[in-house]
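This document starts with one chain, in the form predicted on its own, laid out as structure tokens.
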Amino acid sequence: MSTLFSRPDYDALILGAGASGLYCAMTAAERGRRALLIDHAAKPGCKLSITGGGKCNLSNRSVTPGDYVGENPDFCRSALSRFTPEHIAELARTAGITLEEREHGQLFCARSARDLVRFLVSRCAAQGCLMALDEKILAVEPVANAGAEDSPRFCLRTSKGRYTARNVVVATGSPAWPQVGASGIGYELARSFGHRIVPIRPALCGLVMPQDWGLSGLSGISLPADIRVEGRAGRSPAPGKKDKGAPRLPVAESLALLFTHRGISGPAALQASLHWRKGDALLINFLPGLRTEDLLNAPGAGKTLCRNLLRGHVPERLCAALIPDALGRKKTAELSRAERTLLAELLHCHRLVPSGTEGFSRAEIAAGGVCTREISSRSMESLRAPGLFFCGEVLDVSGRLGGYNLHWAFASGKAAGEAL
């Protein structure tokens, strides 16, 4: 433990300048705080700058508590209550943001995300935070009897140096994206004061399938796809629940399912990988919104051959690939119940066993995280450690691939903001 100090230096220590540090940072200083952001980039908001190509997928139309996944999953409630779609409206008007607005409610800068980041740079700035950037942090230690009030209770160890303060903020985010200086110092922070890390794992990634699977060769192909992830190999349930390892309801319906040459990727892959573990397979619709026995039973469908009425709406080498060639060749009206059933199964329920993930590198976020029963709720403040916040990626709330995220970062950090 650190020698007892006489005064911090600083209200609130906010270690990570990303999204949700930023907007930590900017909200507590406008509380009148006294706040210090450090960062080991160089630059404020790095990965803010350059995700969503540059623009920033920065919230969406409609945000709930479903949207997101984790071991507690009713923690994210309080702060996306007090944080909601129209406050990321506001913060974009009162920045000069024209917002863009994609499919599915994807909510984007017009212009680039820089320009965001510079806002809240400023903001803060403005408000009298301070910046240590290109810094690394070492250690977070608690200060030894630290009692009144305006005592320090935390003493924060760098490259360049020392600093106390009152309260610290883990933001530090995930190992996802390490091209851009991602770690997972967070999650030694949290070990450090006693906190448990749920199991880390890349998301919102690509899929990679096994050499001799029966769907190789079709790279560049795309099409709209359901997916649903079918059991729970190798997992404990959550605490209090149960798992009876059933299909569950699709986690991507009707997104773009791009063949790559390692597996698959795109919008459908990227939103089944936030649920998928080792060993769960996958459940493909490769015709959703259609049935096959409606195109079976079309007027006129029964001289057709079968490969050919179906490559209306499946690209020709997937209908190859996936229909055997003795009943591709077959007409619609000489299938038997039997070749009618396992054709909707091909289908609408083709099922592939993932051998892994594009791993962090190719990740836009990571799962897991800081344990949220040892968080509270409201205000982002550790149950072990007071004082110690966390918000943002670190913590086990993960969301699905369409602004979800970086609208938790600021929902997060501005929860931590108020509460310091």
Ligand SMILES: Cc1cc2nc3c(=O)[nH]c(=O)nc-3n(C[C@H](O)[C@H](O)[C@H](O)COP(=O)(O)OP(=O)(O)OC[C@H]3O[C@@H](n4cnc5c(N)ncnc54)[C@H](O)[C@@H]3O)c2cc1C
Second form
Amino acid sequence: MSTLFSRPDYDALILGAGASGLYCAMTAAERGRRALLIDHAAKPGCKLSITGGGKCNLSNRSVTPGDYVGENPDFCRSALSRFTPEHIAELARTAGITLEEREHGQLFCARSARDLVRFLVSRCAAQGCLMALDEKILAVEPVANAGAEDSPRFCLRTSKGRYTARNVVVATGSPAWPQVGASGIGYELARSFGHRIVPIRPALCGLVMPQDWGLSGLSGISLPADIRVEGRAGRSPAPGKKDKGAPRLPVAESLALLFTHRGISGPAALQASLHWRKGDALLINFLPGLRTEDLLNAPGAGKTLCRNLLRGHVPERLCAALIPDALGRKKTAELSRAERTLLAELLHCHRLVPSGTEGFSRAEIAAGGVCTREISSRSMESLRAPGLFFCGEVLDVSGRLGGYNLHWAFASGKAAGEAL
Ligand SMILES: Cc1cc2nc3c(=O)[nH]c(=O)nc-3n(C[C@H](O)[C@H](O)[C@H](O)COP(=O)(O)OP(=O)(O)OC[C@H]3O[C@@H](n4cnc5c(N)ncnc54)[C@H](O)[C@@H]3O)c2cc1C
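Now show me the form predicted in complex with the named molecule, since the one above was the form predicted on its own.
Full complex below, order starting with the chain above.
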């Protein structure tokens, strides 16, 4: 513990110039706070620049707490109620950015994610927020005798020096996609102040299948599918509580599923990975919104070979891999009741047990993070260490695919910035 009696260097040190850190710094600087934003990258917003294929899916037409997964599902409610998709629209208008709405209400920058990064950076600078780049965050220590209102409470150690401040905001994200400077330093800092970390795992990433997987060799095939995760309730159980069983609703509904060399990917698999844990099975419906029974009973279907009937709905190679040859070559009118049931099971309830995920290097986010039961849901301030804040992905708040993670980064960054 350091002992310092002088005036703090800054009102707030904001660690990480990513989506949440930039938004937090902008909000704090607009409120007249002396803030320093620090990042080890040479440029701010590196991950933000590559999101959404370079066009940044920054929010969604509809954002609710139900779009997020975490041990404490209500935690995000307060910040989300104060930062809605209308605020994103307002931000875009101020920044002169045209938003483009795509399927499932996803909102993208029509031109480039870099437009948003440039706007946030210039707004921070215009409001007097300083930025230190190429500077690695090493540790944050509490300052002794920090009682007086204007005395520093924290001392930050970086690769280039030391800074003191009344407040520190940890906005260092997660280790997902380390190619752009992502790291797990936020968890180390949280632990050093006694915070519990909900175990982290790669999420919104492809799932890898065992080598003897029955559907290997279908690489390149893509089709819409529903996926359920068997064995989980879609949310992590609270400590000491049991899982609530299989979710009744699919975690991915009629989203594109892509077969790869190693397993499955595409939006359906990415969405499923948010809920999947080692050992869980996936139940895949290759005919979302359709019933095999209706196809078999359709007028004129009786004389058609099963495989020909399905050809219009399921890619031929997948059909051949799923349906035994003898069954595929039968006319639908010749199918016994048991064969009809088997066909429906093969198409609507295909069971897979992935061996793992593609890992942090290919994951859009890390699920898990700083336990939100120890954080104020209004201000993002630590309930353990006054003046210490957390925002963005470092917290145990994980959004599904569709702009929810960036929306959370901005909403939580704003909540912290307003409390500084
Ligand atoms: C390829 C990809 C595409 C994505 N697309 C989307 C999308 O379209 N929509 C969506 O909602 N979400 C998307 N995400 C997720 C989204 O980018 C993150 O959830 C979001 O950026 C998290 O914001 P953050 O501020 O918490 O962390 P980050 O944006 O990751 O910022 C953390 C910052 O901390 C810095 N940092 C880390 N460690 C240190 C250290 N030791 N010292 C100094 N600085 C450090 C990093 O350099 C970084 O700038 C995508 C993610 C990836 C990887």
